[in-house]
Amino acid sequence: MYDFKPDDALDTAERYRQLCDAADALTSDEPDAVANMANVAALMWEFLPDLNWAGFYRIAPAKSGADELVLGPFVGRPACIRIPLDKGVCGAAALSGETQLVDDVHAFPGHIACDAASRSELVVPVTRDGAVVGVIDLDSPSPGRFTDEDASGLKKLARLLSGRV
């Protein structure tokens, strides 16, 4: 049994360091990508305060044949299952390969409201061999919840997971 519980008093950098350590411990010897995404979604939920959604979308063929994002393991309310690469914050991150830190999702052109309670969002691409294979998505009910320090910590997590999800 694993019990990864962060101290509430941790600063952001230490919180992400411990999150990455826990993710490494859980995923280092596990070859199944779905299992790894599920455990890491649960870890993000435990480690990162003030979230209403934490999880993954992965690049997969669309019903029409073009690639799109398809829902992966997550913690939170039911979510959009398929997201075109030209839609929403997740699509923007996947298409551009760039982190998207959005203080107010209602001001983001083309935002997809899977949960009306979401006010801010942080999405980091997961890349393998130079190609985006998915994204890590965090939503919060608080405007401006995410900082550059959160983005940096989530990028480290994405790099750690690049060959494991």
Given for the second form:
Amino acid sequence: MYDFKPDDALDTAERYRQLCDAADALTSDEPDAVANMANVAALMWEFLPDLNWAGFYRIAPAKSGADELVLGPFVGRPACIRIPLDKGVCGAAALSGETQLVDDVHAFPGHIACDAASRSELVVPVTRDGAVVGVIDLDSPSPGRFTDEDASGLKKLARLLSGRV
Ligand code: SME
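Compare with the form predicted on its own: the form predicted in complex with ligand SME:
Okay, now the whole complex, with that chain kicking things off.
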């Protein structure tokens, strides 16, 4: 049995440090990307408060042959399966390779509402050999839930997962 439950009193930096340690422990010897994303989605849900969605989208070819994002393992409500790279917060992160920290999703042009409860969002690209291979997506029902400290912590997690998802 794995028991990675975090202490409620952890500050944000320590919370992400422990999340990264737990993710490293669960993924370092496991070559299966789906298993690794599934466990890391569960860990993000356990470690990060005030979320309504936590998971992955991965770059894959669309029927047209162009790249798009395809839903990966997550915790939360069922979500849109395919996202073109020129759409939504996730598409913006994947296309630009830049973290997207959105305080108010209603003010983000082209935001895709998978769960009407979502109010703020943090999306970090996962790269391998310099190319974006997917994104980590966190949604919160609270406006302005995510800070630069969250972005920095999630980027560390994304770096750790390069080559494992
Ligand atoms: N809101 C995202 C879509 C994915 S869901 O939040 C799970 C977006 O605008 O790309």
